[in-house]
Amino acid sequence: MRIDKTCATAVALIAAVTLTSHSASANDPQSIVDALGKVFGSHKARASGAKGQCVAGMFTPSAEAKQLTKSASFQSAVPVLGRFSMGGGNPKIADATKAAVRGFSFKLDPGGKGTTEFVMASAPMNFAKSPAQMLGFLEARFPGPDGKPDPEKIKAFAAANPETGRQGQWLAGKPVPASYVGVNYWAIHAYTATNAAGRAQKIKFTLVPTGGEAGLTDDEAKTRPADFLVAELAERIKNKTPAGFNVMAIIGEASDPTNDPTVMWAEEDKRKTIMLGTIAITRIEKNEACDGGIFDPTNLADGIAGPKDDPMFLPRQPAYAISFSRRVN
């Protein structure tokens, strides 16, 4: 899965960030990584999505995929390297934590023709619309002298930034996922797909579980072991129970915003969708296969482009590189 190249890319990014970073500010990726460390503590895991499991499988494109994009990643069956994760920077978080967003990051690797990478979440919106707002969100949760955050600071920040509560409200209204592959995921940001004829289409990516959604009641969640999700996935694979996703493109309109990942498009859940293919998770992979690099959502093969006006999109790359450097050094 070209782990050496991924690691080399991460090292190059770290060098670039080192040369361009100035004093800590709301727009400095290093300040975000530092803030995550203050909230969740110091450890050698990822600054965010600290707890997770590497997996591998295959992506098989649909016949309709070529109508939407010329990307080499969507033209033929390609290997998938992915990582499921629990949201936040606590590597020991319980799998049944309802307030934590689940994540799925993966790479579609067409063998030297241009890798496409995604970082997805189990909610259709982000919790911050800009790096400055994300930093404020984290700072409001810094522990005080007693080692605990000040509830009044959190309340005041939420009142002044109501959009930061949308993701939490979404998760609170959904059951606890019973499986990493039993919940929908969204790429959150808006993308542009371009086909071989040059036709461009605004889209959002979403993953729909091939085995259907699987949730737990709050009472059922209380009975689950702290680390049940990986065991559940391994059992699915062993029994050849569906363990994967249909990759869907939500079709956008010219008027749809692309600059605020905390909002959904108008009636987004009722939009036309096009199935781009299917991901089948076929094995649990050693975590070293994912920990040797980063999943970079700005790394997109020609035919898929990220948003140019979304302030949360491009900063992901240097922030992930900084986090990578700290967990390998």
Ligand code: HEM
The other form holds:
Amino acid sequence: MRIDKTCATAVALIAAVTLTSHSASANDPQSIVDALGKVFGSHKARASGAKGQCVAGMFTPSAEAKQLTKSASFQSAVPVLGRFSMGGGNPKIADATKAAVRGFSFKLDPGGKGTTEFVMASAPMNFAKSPAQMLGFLEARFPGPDGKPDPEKIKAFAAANPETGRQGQWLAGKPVPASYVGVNYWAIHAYTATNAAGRAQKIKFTLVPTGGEAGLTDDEAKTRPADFLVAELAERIKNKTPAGFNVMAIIGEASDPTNDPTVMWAEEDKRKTIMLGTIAITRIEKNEACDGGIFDPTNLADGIAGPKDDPMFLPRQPAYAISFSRRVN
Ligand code: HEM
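Could you give the coordinates for the form predicted together with the named molecule, as opposed to the form predicted on its own above?
Next comes the full complex, this chain leading.
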């Protein structure tokens, strides 16, 4: 959350400078934010993850975390500001929608010593491997003169870009989440963790629910009210039912790719993992606490670094900043 309302204009300017210095191209972050607006309609909510709820809690690191990272965010218990969301740019999407990912964005804040932010989804792969492919995916869904997307265009894009279907297929094979804290989340990109001795390790991050996975059958999902997820979370917190996650590092190997977020590593779900700590969600927070800035996945305290060769990673910051400037201006 590196931005607040008072500097919204500055953000818009920074975004404009970022864009002009690269000369606007078909796959620049602004084109993607514009395209999200065309697919989902214009509104003052986030261009993606439009429906969501701000929450607060604590992160307590494990003793093993130090083996992997020297990051100040993983050395002692730190407050967490988070936001759960429904995937896509429809602020009225029903919570039981099976085809949408759930999102969890959060910031580990050790108080001025270097914060770490993640913007995760409830699938281990993304639906696009590059901004150009993400733009194409959205363009194929632009509404036509009748206000509806053309199914033939969607089919043709999917046939020409088969990897863009992997996330949807993965979600189709899973139950509808019965809780925002009843589903695993992944940061998807490959990161490098470096410890105090300078040892670097390729990892991916995943969150595993402390209360176990909780799913609905398709029939059960039909009976859930459109906005049941926040009420369910509030009830868990009130009843002291586990509402949080173990933060896990999936251990990578030298040959694992870091440049394509549409692929999982070979046998990724059977890899060795190291628990880095536990997030406990303790409070439903006012949405204003999350809406005054962005969760910036490129904001990482020293000791965790994002991928250098993943074309989807760095464009996230300017895209989120542009969306932010539009929702507050
Ligand atoms: C692994 C890849 C990605 C994942 C898992 C992901 C996930 C998410 C999630 C969970 C949110 C909601 C954020 C919140 O709660 O504040 C979000 C917002 C957003 N995403 Fe992504 N995203 C990815 C890549 C991208 C890329 C590459 C772009 C565009 C270049 C993009 C554009 C946006 C925009 C414009 C927003 C709204 C941000 C705001 O207004 O604060 N995303 N994304």
